[in-house]
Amino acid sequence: MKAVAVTPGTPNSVHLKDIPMPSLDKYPNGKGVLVKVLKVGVDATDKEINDALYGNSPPGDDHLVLGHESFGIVEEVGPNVTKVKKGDYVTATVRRPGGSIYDQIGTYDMTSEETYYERGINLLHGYMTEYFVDEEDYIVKIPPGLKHLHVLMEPMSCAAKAVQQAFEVQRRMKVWRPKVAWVMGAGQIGLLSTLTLKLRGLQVYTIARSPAPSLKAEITEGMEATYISTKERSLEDLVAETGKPDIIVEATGSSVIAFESMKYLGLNGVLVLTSITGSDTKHELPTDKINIEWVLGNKLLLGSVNANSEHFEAGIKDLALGDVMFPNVIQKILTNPVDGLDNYQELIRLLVEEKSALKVYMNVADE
């Protein structure tokens, strides 16, 4: 069967490859699930893997099948599978357990090992193929009423985890009732983080460079958040009007903005970094000033990456609620479809060249 793969370590090596059809026999415990792939999303991670900034093949292979944002339909299940059945819409988590205690108790997105395993990213093949098999524990059921949001399940899990982790660590405050949130960046993670924060009742400012009117501004305002263009308004002016934010979710893909955000966080606040940056950018900051403000202000810097099945399930619930509260808004994120695995070059072109694209994804097959 067909798959879209790269040769890790070789820039711009994306290619079409023939790989074996997967089988439930891979899981002799009877808990395997065979999924027919319908759609696969791509993001900056896939671009950076194709740029050879990171990513490794599974042991024994010289290629890595791309794709970590899956949407499919169950084709067959093993005899001991109880959570899903043939015909269910599903997605699958990305990270897989290693050997640490956190991996073994189900929080495999929090591994304490340097070596990590992620489908389509590192040491495990991804979902950009016709079928895949995985164990029931890593398959997440999607309600039929959300199938129009398909490949947003994985990025939504990351947004849900980022916000959940911020609230989790802020239990140190005993009482923490954040009112103002900033979301740095209006890409898919930024917009989905905006949704999650709005559903928690915060006053949300989603901050990006491009001025309104734009699709990003339209989606932000459709979620009843406030869109701020840094080309039209300074962050200092925003602070003067609203005060410093209690929580900042950084989702720009820029390490410069990630660290610049430290200057604006309010007292007892939390800054969540979600960007993965693979180059060697350097940037100068007033570190003494930031240091004293953060120490005296009890501020917290938190990194959040990937998600386990609980975050997927939480994200799906937020998508369901958000789709009801803000009808026809969330699906506007799904901007650029490409039909068929054979058109992988167009997929990469859109990912690299189409700056207005919020979500590029591939239609692999019909139901």
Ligand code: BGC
The other form holds:
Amino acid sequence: MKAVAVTPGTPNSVHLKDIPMPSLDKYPNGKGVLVKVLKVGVDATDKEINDALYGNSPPGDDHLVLGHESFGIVEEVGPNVTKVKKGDYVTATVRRPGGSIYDQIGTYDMTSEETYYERGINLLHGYMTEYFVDEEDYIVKIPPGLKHLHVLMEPMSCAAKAVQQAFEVQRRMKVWRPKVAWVMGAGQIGLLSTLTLKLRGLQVYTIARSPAPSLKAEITEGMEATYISTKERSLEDLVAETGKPDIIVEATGSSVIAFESMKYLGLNGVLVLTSITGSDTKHELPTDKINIEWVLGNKLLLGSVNANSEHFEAGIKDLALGDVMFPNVIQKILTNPVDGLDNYQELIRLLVEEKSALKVYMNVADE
Ligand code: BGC
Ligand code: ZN
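Hand over the structure of the form predicted in complex with this ligand; the form predicted on its own is what we had up.
Entire complex below, previous chain first.
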């Protein structure tokens, strides 16, 4: 069967590859699930992998099958599978456990080992192929009423985890009543973080470069958040209006903005970093000023990566509620479809060149 792969270490190596059809025999415990792939999304991580800045092939292979944002339908299940059945819509988590205690209790997104295993990213093949198998623990059921949001489940899981982690660590405050949230970046993670923060009752300001009107602004406002263009308004000016934010979620993909954001966080606040930055950017900052403000303000810096199946489930609930509260808004993120695995060049072209794209994805097959 066909798969879209790269050769890690070689820039722009994306190619079509013939790989064997997977089988449930891989799981002698009877817990395998065979999934027919319907759609696969791509994001900045895939771009970095194709640029040879990030990602590794599985040991013994010179290629890595791409794709970590999956949407498919269950084709066949092993005899001991109880969570899903043939015909269910599903996605799959990305990370697989290593050996640490966190891996062993299902929180493989928090592994304490340097080596991490991620399907389509690091040391494990991904989902950009016709079928995949996995163990039922890593398969997440998607309600049929959400199938129009297909490849957003994985990015939503990362946004849901980032915000959930922030609330979790802020229990240090005994009472934490955050009012104002800033989201840096209005790409998919920025917009999905906006949604989950809105659903927690915060006043959300989603901050990006480009001036409105734009699709980003329309989606932000559609979720009853406020869109701010830094070309039109300075962040100092925004602080003067709303005060410093209680939480900032950084999702621009830029480490410069991640560190610049430290200047704006409010007292007792939390800054959550989510950008994956594979390059080697350097940047100068007023470190004394930031440092003293952070010390005197008891501020917290939190990195968040990946998501386990609990975050997928939480994210799916947020998408379901968001889709009811803001009808026809979230699906606008799904901007650029490409038809068929053969069209992988067009998929990568859109990912690299189409600046207005919020989500590029491939329609792999019909049901
Ligand atoms: C993926 C995550 C992954 C991260 C780092 C992101 O694009 O969505 O699942 O953990 O990249 O590899
Ligand atoms: Zn991703």
